[in-house]
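In structure tokens, the next block holds one chain alone, the form predicted alone.
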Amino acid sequence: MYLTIEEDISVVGVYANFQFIPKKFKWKDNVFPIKEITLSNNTRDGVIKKRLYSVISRGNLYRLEFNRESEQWKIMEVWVE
């Protein structure tokens, strides 16, 4: 099932053919290298845009949210059983 975390993260990563593709992010002075990209998908909320995406790391399956408008950047989940 999935843990609700969202917090605020930092999150590297690089372009290519015109769209970020994230490399690794900052969570509670940790730095998580993203070895997969499982899911990502454009989304609303109401007239706010946002990008997720399901990314692996460390063994464990994170669901990070990117807000187009504000431009940060949130872990909402991660996948504990």
Contents of the next structure:
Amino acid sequence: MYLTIEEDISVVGVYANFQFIPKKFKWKDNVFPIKEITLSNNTRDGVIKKRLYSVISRGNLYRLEFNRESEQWKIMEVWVE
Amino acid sequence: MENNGSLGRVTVQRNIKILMKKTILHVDINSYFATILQQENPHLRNKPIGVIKDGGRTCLIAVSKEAKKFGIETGSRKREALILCPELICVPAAFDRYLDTTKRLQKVFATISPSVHIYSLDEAFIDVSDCRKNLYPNIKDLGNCIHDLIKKELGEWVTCNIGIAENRLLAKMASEVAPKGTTLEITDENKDALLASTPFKDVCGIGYALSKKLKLFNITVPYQIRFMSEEELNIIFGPFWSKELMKIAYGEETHLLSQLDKKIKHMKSVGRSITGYHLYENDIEIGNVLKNLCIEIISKVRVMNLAGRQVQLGLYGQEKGWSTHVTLRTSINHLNDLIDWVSKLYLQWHDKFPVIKFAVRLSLLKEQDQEELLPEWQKQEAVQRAFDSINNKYGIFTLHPAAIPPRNELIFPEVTGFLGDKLYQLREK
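To complete the pair, please output the form predicted together with the partner chain; the form predicted alone was given just before.
Whole complex next, starting from this chain.
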């Protein structure tokens, strides 16, 4: 099941092929290297555009959200068995 | 000489027929809702999963191919599915992701041919008739190329079935019966075999009731219809379906699918239905849910600059159902008006029962090309415009009537697999 977290995080990544690719994120003073982006999508809430990333880090799946208006990153959910 | 002339004519006619023959591809993503969730989450891959609308829901709106092997079907109840497969994992749907994924697929298909029709959230018809000769001389290679393009765009886990045929009916039938993740081309050689082996449930346009009626006459595959006379078909199925069934029997495109060529200027109606989390008996609670649905309808109608003249209301319980409608003299597209008319219709409901499903629809839509001059209408329009601009900027339900369900029970817009509102969802912004 997905456990809701909704907390601010910091993200480091690279730009390649006109796209931002997150490489690692910092949550609660821990750095999580991103091994794989399994899915990414654009969504919008009103005029606020968001980009959703599902990433694998240390064997766990995290759902990250980038608010393109406020340029803030959030960790939204984590998959727990 | 005369003989040579007629042979030449036959050859020319055959060549014209080949040139005029269309080539349609039907691409169908396998178990779309479940596959996307499995692509997203490797922990779910190779496992039986059921997709539910939201936490607390009990109806499986989609199931993975692994769950289908246990006999679990779309629409099954979670409790019944867990009896068939105790290891079933139920995961909430990610509707906003599905819509974005479909838009990405649309872009991929547009690189293949300019003639693409998104049929539903996970299905598309691609007409390559005009570009086949020069771009795709080997149509099976094109099929393989589409499989690769989809994997590249969405991920390795996402597979699709591709049907290739001279029309949409056969192309869709081919993709229905093709083994998962493969391409099947229908030619003159295997057309009859397809029509003689495909059950009616896999034939586009044949609903549950019609296939049940056909079964009563021991007709289970389209080819069997060829052995019935037009008179017989007419008596049993009526004038419309007798013709349609005969077309299906010979693998010709049906009326329903040929309608896809028609350019639809705008949506004819916008509706919204929802199954509640529990049975509703309280008039205020029911009213709040209906207002919630009205907000979504008016928001969509106004974005498309439409207004409707018919309001429909439906309430459904566990065993009973009630519905009614009113046709108005003038078209409406203000939230106040829709809520007023829905409330008036609601007052006509006397034989009350606990409600589980709610449905509101605004139909007979037309383009709102001129404004009314009445001062009252102008006032309402000004309020509605302010309402729209706030909600368009900060999200639906930022501003709303005082009486709607609490935030955690709000019904948000979502896409359906059928994508009945594709003109709205896939519109150019």
